[in-house]
Every structure is written in structure tokens, then in C-alpha cells.
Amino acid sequence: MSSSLTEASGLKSLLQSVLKPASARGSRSSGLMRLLGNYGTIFALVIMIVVFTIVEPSTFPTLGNIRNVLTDMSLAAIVAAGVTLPLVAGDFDLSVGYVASFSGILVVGLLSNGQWPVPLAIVTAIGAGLLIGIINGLVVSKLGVNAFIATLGTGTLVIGLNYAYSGGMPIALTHSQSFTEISLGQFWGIPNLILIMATALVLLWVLLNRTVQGQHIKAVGKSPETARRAGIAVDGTRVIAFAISGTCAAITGVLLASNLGSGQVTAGDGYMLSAFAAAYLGSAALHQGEFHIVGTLIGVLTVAVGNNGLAILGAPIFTQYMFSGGLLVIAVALGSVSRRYAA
């Protein structure tokens, strides 16, 4: 009876030995990746800023060079915070680039072809791209199509409309001048991109945070049978989500195409890649794999970042493609780390 006891003591310290370094590896691993998911995004910008900075100390760290990320940045992330809100209410848009693109070379259109008025024209290649997210949304919640299909067969459509519309060939802005100066002028020093980037994400954040209808889209995104439950109008709450997500495409468009004093027909189309790469980076910053406004703007700001760097080092243009590919896998993987230890 004693030798029976004496080695079950033996194993029980021998299996406590074993399993504390265990779960104490197990405990940091899990510390670990708590830690990527909620910080990733901030310590890849942060390291690229010092390896940059370390670099090219003439050039990257100037206040001349952070002007120019902020004004490149800015048509992106203003794509790319809306569709955050999709995004936040379960759903995916696929079309923002053809969005963008076909807003673009419908204004310049409108004014170089049809003599429309300055205003009249933007409004009207923004409400196609209202038009356009609201028809996304009918088409997933009234019609039960995947969002990831309904969104990528209508951005084939926008193609086709875009090419019905330009004949395949760029549209030239052959009077209304002032139009550019829209994407290009200044208030008070500051860059008119940068001011309206501000400006919408200002109004995005405060939508999704502030408003009732913010809540909504959050709470359909977390369970829409809970939220339906509760009394919310889920397929009006995805339907507003992607109205925005192609209004926000469309004023894209129009910005891009007063920059460039030209409507192109496949000018936005690469928009859709920075968008998520962008959204899915922000949800590895801060808020445990949830996609928010502040955290897309700091994953356009990544973006940005590294392609700026890239650029002053003279990188062939063929890495930033690398480089905006591996940042989306990696964002990816780390919301998913992210969702899966904040569950």
C-alpha cells in the first residue's frame, strides 16, 4: 500500500512537472498572439517608419515627404473606410474599384461631352455610385445572394457600363478647369485631398459610433438573427451599409479623375486590393479583430507607408505589388489570430 502510494506521488509531481512549463508556454504563446492581433498593424508601421527613417534620413522623415503620404493616402482611405461599414455589418463589396473607375470617367463625361455644370456633374456621378451600393444591397439581403458573388457580378456590370459609356478609350477634360482644382488646390496650406479625407472619415466614425445607425450595422454584423430579434431592420441596415461603401467609391472616382484632368477607364480598379488590405490591417489595431474607422486609416497609413518607402529607395514598381499582396495575406491572418483569442 505504501509503494502504491509513494509512486502515485511519483507520477502526480512528475505529470506537475511536465504541464506547468507547458501551460506557461501555452500561456505566453496566447499572450503572444493577443498581443499581434491588437498591436500588429502598430508595430509593422512603426518599424517600417524607423527602417525608413534609418535609411533615407534626408528624405523619408521630411515634412515634405509625410505631406506627400497624406495626400497619396487620401483617396485610398476614403475607399477603403467605406467599405469598412460592409464590412462591419458581415458583408463584403467587391465593386468599389469599378465604382470608382466609372464615376471617374462618367463626371469628365458629363462635363467634357455633355457641358454639364461643375456641381451638377459630381452629383450625378455620385449618386450612380449611391445607386450602385444601394442595387448591391438589395441584391444580398432582398435576394439572398452571397455578398461576395452579388458584388463582383455587379462590378462585371459597372465594367460594361463603363466601357458602353467611354468606348474603351480615356475622355479628356476639355474645358471646366476649375474642376481640378478640386483635387489640387489648397486651404490654408493644406492639401484639398487631405482635408476631404478628414472630413469623411470624420463623418464615417461618427456614423458608426455615434448614431443609432451605427449600432445597427455593428449588431447585424455581430448576429443579424439577434439583431432582427431586437427589433432592427436588418436588410435596410445592410442596404445603407453598401449605399455608403458606393458613395464613398464614387466620390473616390470623381476626386481621382480631377487629379488626374482625365476620366480613365481602369484609373480605380486598383483601389479594391488597397481597400481590404486596408481594412483587414486596421483590425489588427486595437480592437481585437474588429473592423473600425481608426484602425482602416491606420492600415491605409501602412500602405502608404511602405509603398512611399519603397519608392525613395527605388524599388522596382513591381515590389509594391509584392509588397500590398503580402500585406493583405498578412492582415488576414492576423484578424483572424485577432477575432479568434478576443472569442
The other form holds:
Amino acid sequence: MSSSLTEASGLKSLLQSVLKPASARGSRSSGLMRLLGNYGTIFALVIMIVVFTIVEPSTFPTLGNIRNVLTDMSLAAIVAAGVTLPLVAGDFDLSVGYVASFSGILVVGLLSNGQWPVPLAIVTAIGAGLLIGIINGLVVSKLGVNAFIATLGTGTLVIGLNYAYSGGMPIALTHSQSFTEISLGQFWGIPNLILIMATALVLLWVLLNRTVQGQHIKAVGKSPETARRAGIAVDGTRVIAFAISGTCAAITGVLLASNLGSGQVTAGDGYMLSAFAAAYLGSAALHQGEFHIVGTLIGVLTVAVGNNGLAILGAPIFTQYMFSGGLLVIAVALGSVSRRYAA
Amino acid sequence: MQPDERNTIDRGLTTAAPLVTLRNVSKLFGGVHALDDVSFELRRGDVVGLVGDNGAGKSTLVKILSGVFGPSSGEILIEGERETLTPPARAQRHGIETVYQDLALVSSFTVAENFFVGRERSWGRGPKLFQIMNRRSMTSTAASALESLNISIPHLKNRPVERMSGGQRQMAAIARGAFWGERLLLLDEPTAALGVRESREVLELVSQLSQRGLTMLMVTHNLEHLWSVCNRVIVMRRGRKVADLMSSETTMDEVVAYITGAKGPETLSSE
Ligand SMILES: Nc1ncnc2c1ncn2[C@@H]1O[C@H](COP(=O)(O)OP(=O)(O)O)[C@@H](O)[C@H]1O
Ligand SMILES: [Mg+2]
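Mind sharing the form predicted in complex with its partner chain? What's above is the form predicted alone.
Let us now look at the entire complex, which starts with that chain.
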């Protein structure tokens, strides 16, 4: 039923105050804030590129390094673009990191222990992500559980599955070495990972901006009740958004396992935070506080360029954590400002 | 003579079943009787003004006709056939459209997008995931639908409605309702949030639609507005229908008396 639409738990209203802060139009500073909300992320990205180019002219702005940045960000970009869909629909999917870890463990386990053929193992691992996404969507829409809590719950369940399957130990890739070719290979000199990322982003962009389904996801995110009264199947729309998010997380998990050449129990966990940082940074790029695919791509690029520059500068590893964490906070703030001063 | 009969006699030539019939419809929210045993008929071409104090049940009645929720008891007949109207998509398939008091439009969508929201035109069949929207077709249809009603809304294909005036939004919402509503258009306080000039434009649009034969039920607080477009008045009080009169045969004073309870309900039972 629509209980999830009208429920007013403390946590939910807190989250919503972050997601959709009250409008504060008409103040003196709103012009500047709007500028920041629309271009803040792009501004930060350009500044970093300029600074790193000036400081490290021989290593940063090279074709080889651009290739590195794009390859390094490809996995994060796929998860981040995936979570963008539930975000557009108005829902958080906090399970993506755990789903990525699980699908990575699963695919290597099926290959090494089960000796499954590579395509079948991949399809099964991605299918697991799809299934978890559908379950997320059903729990959130049909049972009316707040998405934040629900996906934290299913995510924890997925950790359990992961440990049950792996015994908490990494799984080495003993057969099917060709599996690693997927992430290490190239096509026309372009790394496969970049090509897969580009394909995923284009498909998700088309889905969100050109298909009827994407239009319904946007409508539901703006106002579920308006969407329902316009005849849109709100529950089904939310389920599809979660299903896509779960699928993308699983694709990332499989690619990560291929990249590592093994299944690591917690390898994908960190993608949840980086995905949300990217999506929030992206919501402060161009579309006045709306989550959107191009914005998320800009967000991922911002995080990746920052980390790459810090690494080139030889900054100690802790600065990269501080950079990522700080960026997440700034991203959410920017996204909120952007929404507050929208329109 | 009973008001309902008067109405039928007025339109004595119509032999077909009424467009919409409500029979003993009640709606309970917890212990609150939002609607209490309401019955009436709408005939083709009727333009009914629905009035009553705050909390009288007007919006609830509109929502039951538009399929937002079903009645707790009683039945609804469409052209003589008993029908379920929930969810809203089903009411829409019966040709019933609604301009809600709030939540009428998706604020981030353009007028053209709002015209087709939930009913997008697309290439391809199968799952909505694989249906590519035909924006050009939707935009040109929305533009010509607005044009045929002499409504001019600039930027209808590239400006989100949240950046339009309340009047423009309301005109767009009503035009959309008229475009899709083959049987009945429900309007919940269409002039409530509007200024004088914008209200007049909305009322002109409503009477234009009425001249085209569209059946409408309009909730309003403004009796002047009601009299300028409606041929019939239904008065609600505390969930009950207390009067159902042809506007030509009553006065504003009488209607006010029904609204406030100064005048009691007539015997309205249809049996
Ligand atoms: N969704 C709802 N849940 C609970 N009570 C409701 C709901 N909608 C309306 N009501 C109650 O039903 C009564 C009629 O409300 P409504 O139909 O909105 O009146 P009106 O539109 O005439 O002002 C009021 O007492 C209102 O509080
Ligand atoms: Mg009302």
C-alpha cells in the first residue's frame, strides 16, 4: 500500500531533509548558491585538473595517465550510475557495495570450485545482483520499509551469503584464466574496462532519458502520489530502479574479481560510499540538484582525478582516504545546496 | 418534485443510462465518515458545481470518482454498468480525468511531458524499458490540443512547469484532462490558488469545454465561479449530500443556507 509514502519516521524525515531540503528561494545569496549548485562540481574538477597540470606537467596531463584515470574509475562509475536510478526514483540503495563483493566471490567460486564455463558463471553472478535488486525493490515498495533501512538490511544479508559461500576466505582463480582477460584486455587499443564503462553509461543514460521507463522513474522520484494518480505503476517502477542498481553492482563485482584474479570477501564494499559521493557530486552539476547520469559521471571523474593527482604527487595513502571522505561530505552539502536553490 | 428527477426531466430526451451513477457511496477513514451514503447521477453534458464547508467530503468524492481510493460501501455505475475505478489508471481507461487540488502535475516536467505522463507515446513494444519515447509526437499533439482551446503557453516543450505561473499550470492541467477525458472531467478547486485574472481564464476554459459537451464536476468555494459555469449544484455537509439543485432554480442564498446547515437536507432518497 501507500504506507511508505506517508510514513513519517524520524530517520526518514531526517534523510529527506538532506535529500530534499525546504525551498529557500529569493534570498540575496541565492544567485551565488545556484551557481555553486549548478557548477560547483565542474568548477572543482576543472581546478584540480589545472592545478595538477601545472604541478605535474610531465606526468598528469598525458595520454597514458588519462587512460589510467579512466580505467581506474570504470568500476566505480558502473556502480555509481546504477545507484543513480533509485536515487532519481527517490530511494537509497545502500546494498550495492556488498552486492559487488558477493558477486565477485560468487563468480570466482563458480569458476574455481564449480568449474563452470566462464559465460555461465558471469551470467549467474550478475543474475544474483539482479535478484537482490528485485528483492530490495519489493521490500521497499510492497512492504513499505524505508529504503535506507531495507537496503542496509538486505546488504547485511548479502554479507552473510558471502561468508556462507566463501567461509570468509578469499577464493583464488584456479581455472579459466581467460576470465582475467575481460578486465585486462583491450579492443582497438582501448582497455575493455573503459569500453564496458562507456557502454553501461550510454545504456543507462538512454534508459533514464529516452525510454518510457526512465520517464516513469523520474516522475515517481518527483512525487510518487502524482505519478500514481497519473496512472503510473509506482511500485513496479521502484522495483525496476533497484533491479538495475543491483545488476550494475554485480557487474562491477564480476569485473573487479576479473581484475584481481581472485574473489576477495570485502573487495567491493567501498563502492557504496564512492558511488554515493559521485552521485551527490553529480547532483551539483548542471541540473540544479537533480540526480542524473552525466552528473554522476562527472562526480566519478572528480573523485578519480583527485585520487590520481594525489597519488602522482606522492601523497601518503591516508590523504586519499581523507580526500574521499571529505569529498563525500562536500558532495552531499553541494547537492543539498543545489536542490535548495533549484528553480 | 425531487431534484434528481427534475434533472432527468430537463434532459428528458436522453434515454441512455446516466454517464455515472453513485449509489449509497460511503467512505470511512478510521472512524471518520468522510462520505456518508451519497447518491447521485451525472448525465452527459452536466456541469456540476460541488460545494460545501472544509471537510465536507468534496475531495474524497472526487478521489473516489478518479480511482484514488475505492468506496467503503456503495457502488459506482458507468453507463449503467457496475465498475471498479481504482487504481487511477483504471478510472482513466473509463474516460474519467481529474485535475487535482494539489499533485496535478510533475513539477520538473514540461507541459508537453505532463500531457502524456503515464501514457507516453513511444516506438517499440514490450517492456517500458525498451520503449523509446516519441517526444516529437507528444509535443506536437500537446501543442495542438492547447491551440484548439486557444491556450497559449510559451516554452511548453522546454520549461519545467515549476517555473510557470499558477495560472499557466492550471490551464495546462485542465487542457490535459480535457484531452484525455472522454466521459468526465473532475476539477478540484481549480481556481483556489489563482488571482482574479487567472481565475477568469480558467472559468472561460471550463465554459468553453462545457459548450463542447464535456461533462464536468467542479469543486469550488466560490459561488460566483460556480454560477458562471455550472448548470447544477450539489451541496455536501459532513459527508452527506444535503442538496442537489439546478442552478437556474435556486439562489446563492439558498445554497449558502445548505452549506452552513441553516437549511436542512431535503428528502433525497432515490428509492
Ligand atoms: N486520506 C485521508 N485519511 C484520513 N482522513 C481523511 C483523508 N482524506 C480526507 N479525510 C477526512 O475526510 C473528511 C473529508 O475531507 P475532504 O474530502 O478532504 O473534504 P473537503 O475537500 O470537502 O474539504 C475530513 O474530515 C478529512 O479530515
Ligand atoms: Mg478539498
